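As a starting point, one isolated chain is supplied in C-alpha cells, in the form predicted alone.
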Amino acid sequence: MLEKRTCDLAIIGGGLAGGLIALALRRQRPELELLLIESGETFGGNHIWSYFSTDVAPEHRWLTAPLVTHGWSGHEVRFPGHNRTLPDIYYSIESDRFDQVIREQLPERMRVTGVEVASATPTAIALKGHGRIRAGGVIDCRGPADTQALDCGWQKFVGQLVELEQPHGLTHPIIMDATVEQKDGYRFVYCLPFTPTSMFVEDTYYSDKPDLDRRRIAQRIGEYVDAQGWTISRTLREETGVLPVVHGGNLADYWKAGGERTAKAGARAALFHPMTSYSLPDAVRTAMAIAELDDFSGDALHHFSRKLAGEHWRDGGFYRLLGKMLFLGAQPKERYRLFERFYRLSPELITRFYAGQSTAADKIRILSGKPPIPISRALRAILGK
C-alpha cells in the first residue's frame, strides 16, 4: 500500500530523466530501494527521443543501449542554398520500448503509475488520494517548473509516424528539412525512416511564440509528405512538444519556482541544451553522476543537483548568447540562414555542438566570418536591447 511506503530514494516523474536514473542506480545501486512514480500510465509518455552516439559517452552506453529501436549510419541536412550527408551514427528512442525497459528492470514494488504528487519535500512526498511517502531522499523530475524566469523561445512540433502504400526510398534521417516555407520562426522538417515503409514525419518550429497550432502543423506534415511523391495509408501515432529555447533569465528563480530545497533533475532542473532544447546527454550524464554517489540524503541530493545545475548554465553561456542571436537579432524569415551556416562547418564541431561540449575553437569558429544577419541587430541582440 503506497499510503504506508517507505524507501530509500523516491524519483517524481518516470519520463526520460526520472527513468533513467532509476535505470542506472538500479544496476550501479541495487541495494537501494527506489520507488519511481509517474502520473501517467506509462513511462516514457508519448515520445521519441533521437540521439547522435557521441553524444554518450563509451563508457555509459550500456545505459541507453537496450533502449534503442532503430539506428542509422549518416544523416541529411536540406536547406535552400545547400544539402549535406553527414556520417555521424544516429540512434532513435521510442517510449513504448523506454517503458518496457523500465517495467522489466524495476521490480514492481519499484514502480507505480497513474498517480499523481500532490507535494514534495527533501525527505516525503504526498499523493493525491494515496497518503503519504517518506523517503531518504527525493529527485523531483516532472519537467519543467514555471519559466517566467528565464527568457525563452520556443521549439515546438507535431510529429506523426504514418505508414506509407509505397516504399519511401530513404536510408538515413532527414534531420532538417528547412527548404519548406518559412513560417512562425525557423521551420523545418524532421523525417526518420523507420521501416521501409513506415515513417515519422516532424514538423519543428523556432517561435516567439509557445501556441501550438496542432490541425494546422498536422496538415501541414500531410502537405509535405504529398510533395515527396509518398502516400500515407494511414497514421500509426502522434505526439507534440513545446519546449523552452533559453537565451536568458535567472537559474536561481527558475529553480526556486519548482520547489526550493528538494532535488532536481531534467528540466525542471535546466538540465537541457540551450539552444535545442536536446535532453538526452544531459539525461544520460546526470543518471551516472547520481548513481556514482554515496550520500542519498535529501539535503545531499539537493546540494549535488544545484551544483549540477548551476554548472551546467555557467557552461551554457555561450548557447545562450546563440539563443539571443536567434530570437532577439534575426527576423523570423531569416533564422534559417543561422542554421544553413552552421551546417557547413565540420562535423566534429556539429556533434559536439549538440553534445553541449563545444570547444573554444569551436565557439570561436561559430563566430568568426560573415554574419547571416546583420551585425547592428546582432549586437543589440547580445547587448538585449
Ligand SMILES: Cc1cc2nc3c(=O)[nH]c(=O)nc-3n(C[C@H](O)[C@H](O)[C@H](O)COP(=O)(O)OP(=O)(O)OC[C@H]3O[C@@H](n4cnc5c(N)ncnc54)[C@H](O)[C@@H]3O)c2cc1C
The other form holds:
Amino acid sequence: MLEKRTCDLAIIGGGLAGGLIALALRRQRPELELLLIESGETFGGNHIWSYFSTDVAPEHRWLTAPLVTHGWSGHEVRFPGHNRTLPDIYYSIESDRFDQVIREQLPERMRVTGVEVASATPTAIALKGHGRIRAGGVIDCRGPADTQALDCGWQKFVGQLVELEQPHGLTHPIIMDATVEQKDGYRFVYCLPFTPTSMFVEDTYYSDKPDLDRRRIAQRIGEYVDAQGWTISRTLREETGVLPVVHGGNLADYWKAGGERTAKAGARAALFHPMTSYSLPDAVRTAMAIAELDDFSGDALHHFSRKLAGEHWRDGGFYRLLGKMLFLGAQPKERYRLFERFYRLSPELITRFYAGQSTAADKIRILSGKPPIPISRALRAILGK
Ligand SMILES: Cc1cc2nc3c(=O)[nH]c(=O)nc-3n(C[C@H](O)[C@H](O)[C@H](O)COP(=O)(O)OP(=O)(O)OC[C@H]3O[C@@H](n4cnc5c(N)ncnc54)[C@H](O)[C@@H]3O)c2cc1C
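For comparison with the form predicted alone, provide the form predicted in complex with the named molecule.
What follows is the whole complex; the chain from before opens it.
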C-alpha cells in the first residue's frame, strides 16, 4: 500500500524535471529505491518539448535519446527584415513517448500516477487523502511555485498539431515566423513539420499580461495556416502555456514560496532560461548532477539544489537584463526588433544563448552596436527606472 511505503528517494511531480531525474537515477544508481509520484494520469502531462542538439552535452545525450520523437537538421527564422536558415539540429519530445519511456524504465513499484501530494518535508510526504510516505530524501518537482517574488513578462501560446489535406513542403522547423502582425507584445508563429502532411503550429506572444485568449489565438492559427496555402483536415491535439519571462525579483523568496527546506528541481527551483522560459537544458543537467551525488538525504539534497538554483540565478543575470530591455525598454510593437537583430549574430553565439551558456564575449556582442530601441529607454530599463 502506498501510504505504508518507504523509499530512499521520493520525487514529487512526474513532469519534465522529475521524470528526467528518475530516468537518470534508474540508470546510474540502480541500487536506489525510488518513488515518482504524479498527480495526473500520465507522466509528462500534455506537452511537446523541443530543444537544440547543442543544448544537451554529448555525454548526457543517452538520457534524452529514447524520448525524442522528431528531429531535423537545421531550422529557420523569418523577420520583416530578413530570413535565415541555421544549421543546428532541432529535436522534439512528445509527452506520450515520455510517459511510455518512464513506464518502461521504472518498475511499477517505483511510480504512481493519479496521486496528489498535499505537502512535503525533506524526508516525508503527505498525500491528499492517502496518508504519509517516508523517504530518505524528497525532491519537489511540482512545476512553478508562486511567481509573486519574481518580476516577469510572459511568454504565452496556443499550439495545435494539425493534419493537412496536402503536403506542406517544409523540410525543417520555422522556430520564429515574426512576419505575422505584431499584437500583444512580440508575436511569432512556430511550425514543426512532424510528417509531410502534419504540422505543429504554435502562436506565441511575449506579452505584459498572463491572460490567454485561447479561442482567439486558436483562430489566428487557422488564419496563419490559410495564409500559407495549407488546409487543415483535422486538429489532432492542442497545448497551451503561460510561462514567466523573468527579468528581476528575489530568488530566496521564490524558493521559500515553493517550500523552504525541501529540495527542488525544474521550474520550482527556477531552473529555466530567464528569457525563453525553456527548462529542458537545465533539467537534463540537473538530473545528471543529481545522479552523481553521494548523499541522498533530505538535507543534503536541499543544500545541493539550493546551491544549484543560486548559481543558476547568478549566471542568469545577463538574460534578465535583456528581459528588462524587452519588457521595460521596448514598446510592445517594437519588441520584435530585438529578436530580429539578435538573429543577425553568429550561429555559435545563438546556440550558446539558447543553452544558457553565453560567454562574456557573446554578452558584449549582443549589447554592442546601435540598439534596436531608443538608447534612453534601453538605459532606463537597465537601470531599473
Ligand atoms: C505547453 C508547454 C510547452 C513547453 N515547451 C517547451 C519546450 O519546447 N522546451 C522547453 O525546454 N521548455 C518548454 N516548456 C517550458 C518548461 O520546460 C516546461 O514547463 C517543463 O515541463 C517544466 O518542467 P517541470 O518538471 O518543472 O514542470 P512540469 O513538467 O509541469 O511537471 C510538474 C509535474 O508535477 C505534477 N504535479 C503538480 N502538482 C502535484 C501534486 N500536488 N502532486 C503530485 N504531482 C503534482 C504535475 O502534474 C506535472 O506533471 C513548455 C511549457 C509548456 C507549458
